[in-house]
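First comes one chain, alone, set out as structure tokens in the form predicted alone.
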Amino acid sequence: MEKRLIKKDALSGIINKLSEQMLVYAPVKDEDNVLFKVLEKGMEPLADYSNTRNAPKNFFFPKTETMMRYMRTERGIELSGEGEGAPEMVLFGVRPCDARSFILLDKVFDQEKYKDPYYIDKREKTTIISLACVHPPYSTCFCTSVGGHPMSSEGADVVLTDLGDKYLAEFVTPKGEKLLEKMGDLSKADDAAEATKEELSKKSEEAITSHVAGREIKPWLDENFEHPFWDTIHQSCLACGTCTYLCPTCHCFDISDEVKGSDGKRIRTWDSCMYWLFTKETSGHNPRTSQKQRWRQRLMHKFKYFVDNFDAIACVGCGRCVMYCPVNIDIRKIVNDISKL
């Protein structure tokens, strides 16, 4: 793995420069939130910030994304695609927590058998430039519970760690290495910045106060589908998608035609399991009635059937259902409420 040192004052210079030459997207302030945007000319990178408001899946996994066109002629209808796909690009400033949500999306979306076209040309494309949490931001962050941990490099190309006047930036894949070929001449990392990575590692994980019992209530959930505890989740919950739409793992969709005169495209547009249209069928017939019965699904997709099918949760700690939650609904309390049961 190749390591090197970067000025912190040559940071920004150097995404900048790597714009020029290919798409990056980037944290930067918008209005009072921190988010992902194209980074145009005169904008700067935010490398000093807590973690964007909004996850960045949205770069693989669209909101909104067209899987395909179709047009009604003489001859019948004719099927066209979105042209030659997604361009090569770089995400600058992804924390660890939101990297490492890319690992648990590629079981979804490219699995030996079931592979999404969609998803992989875009990931396949982007390299990932991460910031490790130096100093983990939230109170509310819990990566270490599920798996993960404030400067783990999962899920990313290359890895900035902040050392003070510094970044030490290790090259963890050949994307990553790629890369370096466009970022100028960096000095090689020495023992010093390595050892001081250390010590910090150790610090940022013991800066992590927020616990829950992740892999613990499995057992639990795996025989009490019908307990009396899930009467009592989700009954200030308003079913308005916050949780599922800021979550970086969530990866429900719906799949709708859209047509206009001969001409029509099928769109792929993000959906939740908290929306009661989510289950129900053709029939009229919707085998999930209740908000009770949602948020259990929900808790028990990332606590139970993910890990049934791929063994690990579907869940990174960031903490933003959380924070974001307009009624208040903690997950880490739900998760530890079952582990005492």
Contents of the next structure:
Amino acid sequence: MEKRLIKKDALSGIINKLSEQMLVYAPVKDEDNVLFKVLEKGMEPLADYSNTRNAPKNFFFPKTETMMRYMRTERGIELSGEGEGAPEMVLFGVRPCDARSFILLDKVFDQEKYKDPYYIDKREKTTIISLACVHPPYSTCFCTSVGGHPMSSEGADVVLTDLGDKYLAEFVTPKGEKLLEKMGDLSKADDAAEATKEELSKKSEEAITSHVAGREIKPWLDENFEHPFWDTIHQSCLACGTCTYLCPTCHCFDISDEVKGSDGKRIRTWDSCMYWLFTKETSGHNPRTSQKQRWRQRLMHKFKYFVDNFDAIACVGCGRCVMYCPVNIDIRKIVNDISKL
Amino acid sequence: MENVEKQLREEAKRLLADKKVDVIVGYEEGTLPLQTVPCFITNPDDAGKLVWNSFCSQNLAKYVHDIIHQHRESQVRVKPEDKTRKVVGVVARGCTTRSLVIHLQERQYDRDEVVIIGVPCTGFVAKRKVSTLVDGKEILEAAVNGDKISVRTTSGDKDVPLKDVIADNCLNCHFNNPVISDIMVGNEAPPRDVDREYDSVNKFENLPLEERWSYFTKEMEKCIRCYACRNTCPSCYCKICFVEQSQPAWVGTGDDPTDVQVFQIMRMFHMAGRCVDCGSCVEVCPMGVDLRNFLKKLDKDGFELFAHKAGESIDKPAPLSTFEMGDKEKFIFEPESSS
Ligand code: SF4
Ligand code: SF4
Ligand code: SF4
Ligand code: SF4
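Show the other one: the form predicted together with the partner chain, since we just had the form predicted alone.
Everything in the complex follows now, all chains and molecules, and the chain you saw is the first one.
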């Protein structure tokens, strides 16, 4: 693994230089939100920010994606794809929890049994530069309870760690090393930088104040599909799906056709287990008719089914659903309440 | 406040113990600062959980409607002689009671299916306003002290005047005391700055058309169509909303901006004469879309054309579902001549 040092004031120049050669998405301020946007000339990427409101999953799994187009002609139906595929790009400034979410999404979209060409194409052509959390950005962060770490490099190609006056840049994967070639001359990192990183890593881990019993509740979930506890979560839920839309790991989708005249397209859009249309079948039957069943699905999917299938919890502990649920339904509390049953 | 809370808990406990209600819908403490959560109490011993403070932001009438209707649905296959009713007690401030009035006027349930515990209201804190005043820093603690709110953030403490963070709809509210109730707790709340109710709408109306349209399109671009606004709104209770109908599909499910605009325009027009300006839709919107500006314009039209305020009184029928000989109709027959 290559390791380099980048002076603080040089970073934005380096990233801007990259953006002249390829598409770079970076966190920028937009009214009162921080969002990933295409970096254009003169724009300053934020390196000192907490986290974006939206998870970056939309870069590989967009909210709306055209899968194919069709046209009715006199000769029959003509099919066509959506152009030449994804461009090379860099995602700069991803938080470690979100970078880790890509590894979890890979398990679904890029596995032996099913390969999703739409996802894989974009994923392969993207290099991820993550920004380690030297301080956990929120008091609601709980990455360490679900298999992550504030300074983890999982899912990243390049990891930047803020050492005070400079960044330690670690080029973790071959993709990352290829990016190094485009970044110009950077001085090699010394042992002192690594020692500082070690120290910061320990401190950051200790500064995490939210802890949930992520793995511990699995045996209970295995046994208690029917339990009065499930009656206590969903009552105030507005079924808005904010929790699932903002979540970096939620990945349910729906496929529908939109037709105008003789032109049509097949689109894939995000779905959410919080919606009453979720799993509603064409016959009109829905195996999950109540919000109670849907909320159970959300929790079970993250803390049981995903663990059964892929041996990982489908939550990276980013805390978005906790912070942005309009009625303050708190997944940390739910998991911990279950652990006390 | 403490006094109101104490009375509230006593009344709720009594109603549950005397089996006057099956459930009390109120607010309880949340897990985050600036938050309370809607709660559903069935055991009299849990009445102590109820709170009433400046962080009670949501209009609870929506839940009253949902609970009664879900119960009715569960009774569909029950023999007539075995059918039961569910009586819901609800903690209701002014706007919540107006929503209940609308439900009653629209025959959604009977008056004796709901027990209204009226509370006086001095307005709720808009979370976004607080967040803006502390530059988006994470808020770790917040407490109201008199006319100030003390906030502890990741970068220090700050005191903010309460009036700067009270939700816009509360600042000029005409009905901060319940318009209808079975039990009242607390003393009447002092009147708000009602004369300025339509100031912001007047200002917006006077902008050139292009500016108004570009503001509308800019706001709608933020919308992710989660429908939290619709789902929290007590007046949005259609079983199947037009946006989710598929035969025919009135709006597409993709990211076409016109689909978002159509959803919003249709929803807002369904609110004409039915929006009580409770601010719940604005408060729950995860993207901070300014819905109020447009809803308030419809409210103003309702007031100017029909002297109507939504849900003001159970005896005053809604203008769009009644006809009176004196109703203005020039705007239908000669639309050009009226502004
Ligand atoms: S479930 Fe919540 S905390 Fe976990 S990854 Fe999703 S949004 Fe983040
Ligand atoms: S964000 Fe909260 S209210 Fe919305 S669907 Fe999720 S749990 Fe329900
Ligand atoms: S709550 Fe906000 S984002 Fe969601 S549908 Fe309503 S306006 Fe759009
Ligand atoms: S439209 Fe918004 S402000 Fe009006 S009644 Fe519904 S939730 Fe309240």
